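As a starting point, one isolated chain is supplied in structure tokens, in the form predicted on its own.
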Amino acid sequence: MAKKYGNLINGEEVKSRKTYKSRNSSELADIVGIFPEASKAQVRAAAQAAKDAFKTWSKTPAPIRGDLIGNIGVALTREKESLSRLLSREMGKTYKEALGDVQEAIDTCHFFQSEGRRLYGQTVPSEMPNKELLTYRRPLGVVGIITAGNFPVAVPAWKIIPALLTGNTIVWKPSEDSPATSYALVKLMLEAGLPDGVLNLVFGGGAKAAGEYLIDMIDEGLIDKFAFTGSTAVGRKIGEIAGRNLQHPTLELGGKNPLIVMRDADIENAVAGALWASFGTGGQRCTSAGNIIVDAPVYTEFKKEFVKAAKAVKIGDPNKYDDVLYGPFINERFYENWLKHYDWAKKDGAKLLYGNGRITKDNKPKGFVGDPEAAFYGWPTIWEKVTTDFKQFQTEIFGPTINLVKVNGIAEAMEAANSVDYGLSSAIYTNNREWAFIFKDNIEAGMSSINNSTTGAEAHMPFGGVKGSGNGTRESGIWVIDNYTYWHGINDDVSGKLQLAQMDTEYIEAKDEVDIDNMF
């Protein structure tokens, strides 16, 4: 019998009347746990608990908060392997990738632990005598967080760790696709010494469920900041609600990321990077490559080698086979949405180079291992003769699918790369420094790689996009601190009298002009 879990509100486990089952993405008959569907009243209670806890937590010295972040890092390091196994079991990521997911959270803790001693303000000279100007970073209040299930440890850590460090309190609604991993993560964070109410966890779905209820708390005045990772459509709705409440949300949204291969590229390296960008995590990353834009002189060679590499990809249950490149879809909904693009391609006239829909016992590539019908697996799928007006070129598909697009020269490559409504990640393979410069100077994206994949992030670099991929906010590194604080300016006047800036300021008057011509 699967174990039942509760929401974690104000330090207590709170059960809900409605529940749902979390299943092993690679073996759907395996139930990982039974989790609550939080009611609106429970979400409101979590927000109120966070609001009450803010009064004390915000006054806890920042170096002490940083020390607690260090404790979280220690706990995550201790449980890295077990948490990674749970993550892999629940959402279908390979164990190697799961280890990286958890390590990213550990790295985030290492980075922000010391930032507790560097939440610097400034002292600024005044234009008045006997007066001092100072600035301080202040926490915003209660942060509502919603995250996706494809990175169930790293992405929440990007939000939770800096929000806690800067003195905010939190209500987090994780993806319904990874509740067990989320529960374990919060328990480890609570172990570190967080006071009751500082970090609250509520489970459930999105629309007309816990996710929507949490967003509603903005209008109720219980949420002061919102941080969201997910679809552009939902991000726009959050942006509208936050905007009317004069809040600036953190929105990390979708992507349709270009990977350019120029005529001078190292083809072997480009194929390796493109294969990982296209099919790593089964294409279920916001930074996965969406379109591979190939310069005409090397198009045929690249296509040949890329298709050959795709045919050699090993796919299967990552809990049983350590050497698979990718496992199943996270859930049936993702699989069904992915399958639709085959109809789009047929309608628009794309040519299928490799792939054949769902993997089954009677329809599987040579590299598949295990039981294909225990979960939802997709063929690595490659299309060509795709142009920028095709739906599959413009739309984030979120699965193991890639388009090959032929161009002629760097100008056409850049035009194609920038012709989507997204702007998250991007990459180019070239050894020509002028082309590399043109790329990094003109690409419409928040992140770019030269001679590397579109995927990958480091805890001390900014992560986020432009256009339909975000609203200019960033995760990670020192930049994220701006998202969870506001600047407080202080005028400290010890003159003992009223001094009016600009009006009482004793500006120095210039003396008579100097005539150089008559000086010598």
Given for the second form:
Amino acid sequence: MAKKYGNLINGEEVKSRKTYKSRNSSELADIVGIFPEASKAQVRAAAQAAKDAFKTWSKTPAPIRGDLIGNIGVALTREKESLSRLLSREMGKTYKEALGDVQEAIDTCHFFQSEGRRLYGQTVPSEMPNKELLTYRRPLGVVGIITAGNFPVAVPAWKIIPALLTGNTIVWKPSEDSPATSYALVKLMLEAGLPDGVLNLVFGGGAKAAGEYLIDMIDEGLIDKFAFTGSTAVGRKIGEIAGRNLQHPTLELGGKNPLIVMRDADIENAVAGALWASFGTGGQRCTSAGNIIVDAPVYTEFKKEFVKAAKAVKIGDPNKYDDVLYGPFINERFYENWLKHYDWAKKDGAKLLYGNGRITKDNKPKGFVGDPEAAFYGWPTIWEKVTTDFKQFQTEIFGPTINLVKVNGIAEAMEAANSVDYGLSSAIYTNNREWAFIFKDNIEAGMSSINNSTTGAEAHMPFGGVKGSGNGTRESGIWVIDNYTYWHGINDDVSGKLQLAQMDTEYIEAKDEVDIDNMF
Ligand code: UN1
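What does the same protein look like in the form predicted together with 2-aminohexanedioic acid (UN1), given that the last one was the form predicted on its own?
Then the entire complex follows, led off by the chain already shown.
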């Protein structure tokens, strides 16, 4: 019998009247746990607890908060394998990738542990004598967080760790696809010593459920900052609500990431990068490749090698087979959304090079291992004869599918790469310095790789996109700190009299002009 878990509000486990089951993505009959659907009153109580806890947490010295982040890193390191196994079971990514997901959170802890001993402000010279100017970073207050299920540890950690370090308190609503992993993560964070109410966890769905209730708390005045990873449509809604409350949310939204292969590329390396970018995590990364843009002289060679590599891909339950490239869809909804693009392709006239919809007992690629009907698995799918006006070129599909787009030269490659409404990640394979420079200088994206996949951002680099991929905020590294703090400028006047800036300032007047022509 699966166990029932509660929301974690103010340090207590709080059950809800309504519940739902979290299932093993690779074996739907296996129930990981039963989780609550938080009511609006419970979400409000969590936000109120966070508001109350802010009073003391924001005054806890930053080095002490940093030390606690260090404790979280220690707990995550100790439980790295067990948490990764749980993550892999619940969400369906491979164990190796799950280890990477957890490692990204550990790296984030390492980075922010020592940031607690920096969190620098500035001392700034005043234009007046006996007056000092200083700047301080101040926390924003209560942060509402909603995250997706594809990176259930790394992506929440990118938000939670810097928000805590800078003195904010939190209500987190994780994806309904990964509640057990989220619960375990918060338990480890609480174990590290977080006072009650500093980090609260509420479960449930998005629309007309915990996610929407949490967004409602912005208008109720209980949330001071929102951080969201998910669809562009929901991001826009959060942006509007935050905007009318004069807040600046962190929005990490969709992507349709181009990977360019130029005529001089190392084809073997490009095929390996393209294969991983397209089918790694079953295409369910926001950094997954969406379109592979191939320079005409190597199109045929690349296509041949790429299709050959796709045919050799091993797919199956990652909990049973540790050498699969990818596992199942996170859930049925992801599968159904992915399947629709077969119709779009037919309508627009794309040519199917490889793939055949859902993997079943009677319809499976050679590399499939195990029982395909224990969950939802998709064929690695490759299309060609796709142009930039096709729906499948423009739309984020979030599954194992990729378009090959033939272009001629760097100018056409750049035009195709920039012709989507998204701008998250991007990649080029070339050894030509000029083409690499043109790519770097012109690509409309927040992140770019030269001779590497579109995925694989490191934990201390700025993560985020342009255009439909976000609102310009960045996660990770030093850049994220600006999103969880505001700058407070202080004038400290010890002159004992009223000194008026600009007006009482004793500027030194210039003397008679020097005239070099008449000097010699
Ligand atoms: C995501 O898919 O939301 O760069 C995050 C990468 C990972 C993070 C992806 N480090 O692919």
